[in-house]
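Have a look below at one chain only, the form predicted on its own, in structure tokens format.
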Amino acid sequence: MIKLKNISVRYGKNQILSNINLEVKEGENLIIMGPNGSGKTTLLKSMMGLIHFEGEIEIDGRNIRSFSRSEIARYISYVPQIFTTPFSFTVKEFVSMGLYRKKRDYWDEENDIEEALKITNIYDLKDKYINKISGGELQKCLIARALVQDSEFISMDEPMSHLDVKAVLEISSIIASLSSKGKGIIIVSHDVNIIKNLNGNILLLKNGNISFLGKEDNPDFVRSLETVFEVKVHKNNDIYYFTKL
């Protein structure tokens, strides 16, 4: 379990997060939503100990400040929103790097690597270079790398941004399949319709504060969604869409 106690983050004079209290249990999904600048990515990076924060974060009852980076990797893997590298790796080589926390000769774990490639539907790309594939295919590589890391939670920062409609549907399906296998998914997303696939708790942030935390069927959810995004929310056949106030 990941537990946050009074987490605050400040960049210079700017207060990004204010006294966030949150628990994410093993196998549980959390969807983090909010307007641009509301602190979503900052919250995600705080949970992984990637940035300085005030307050306490515990993983299975142990203070995250006492963890090494490799120890944190046993619990949380990370799929960034944007990834670039000046180096040329094949898809298979890149995905294999997720095994580094387990052993130094990580490239020998053929079964784990190939399973991740198949789950994310990129097995046929395994010998291509990652700088020669599409954005959607690269995002699948990042998810496959996180998958072979075999952590309890996979954290994702807007994994479907800047992708075309087909890629969004494919990535959304893959994420839902990982959740069904017992992986806890912690995801930052602007796509409210992803909640129907993950069936997790929804965290709405505004100005660094929690405006809502709960399930989609909570009577306060739609009202909170409207308040946070300053829009009118409509629902048709389980699909959400928005109009101006």
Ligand code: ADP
Contents of the next structure:
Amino acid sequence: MIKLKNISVRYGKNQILSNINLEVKEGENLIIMGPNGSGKTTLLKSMMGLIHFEGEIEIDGRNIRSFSRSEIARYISYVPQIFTTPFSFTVKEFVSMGLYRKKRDYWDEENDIEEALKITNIYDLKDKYINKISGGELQKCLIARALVQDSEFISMDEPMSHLDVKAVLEISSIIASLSSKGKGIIIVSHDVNIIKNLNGNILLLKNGNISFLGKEDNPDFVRSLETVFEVKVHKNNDIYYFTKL
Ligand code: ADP
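Next up, the form predicted together with this ligand in place of the form predicted on its own?
And the full complex, kicking off with our chain again.
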């Protein structure tokens, strides 16, 4: 379990996160939403101990400050928001980089890489260069690399942004299938409809504070969504959509 106790983050004089308390158990999902600049990426980075924070973060009861980087990486992998590289690795070489952080006692390299390539539907691309594939394909490579890392949780920062609708649907269903196999997904998303495919707690952030933390069926959810995004929320055939207030 990952547990955040009174987490606050400041950049210079700017308070970015204030007293965040939450926990995510193994195999559970957390969907983080909020307007631009509300602190979502900052929250994700602090959960991985990547930035300085006040308060305490515990992983399985142990203070994250006592973890080495590779110990954290065994617990939580990271699919970043924007990824570019000037280097021309093949897809397979790139995905295999996730092995670097893997639990050493379970190494079965070739099988793990092939499985990750298949789960993310990029097996046929394995010999292509990653700087010559589409944005959606690259996103699948990042997920495959995280899978190879074999961590308890995969965290993802807006993995569907900048993708066309077909790629969005494909990536959503890959993420949902990982979750159904028991992988805990911690995801920053702008698409509220992701909660249809990914059960879990929803965290709504506004100005670095938690406005809502709970399940979709909580009666406060829609009201909080409206307050946080300053829109009117509608639901039709199980799909959320928004209009101006
Ligand atoms: P979100 O992911 O919700 O869009 P972020 O966590 O990226 O928000 O950013 C929250 C706020 O922190 C924004 O105002 C942003 O400009 C600021 N911020 C983010 N990273 C830094 C940084 N490295 N230095 C200074 N300010 C930052």
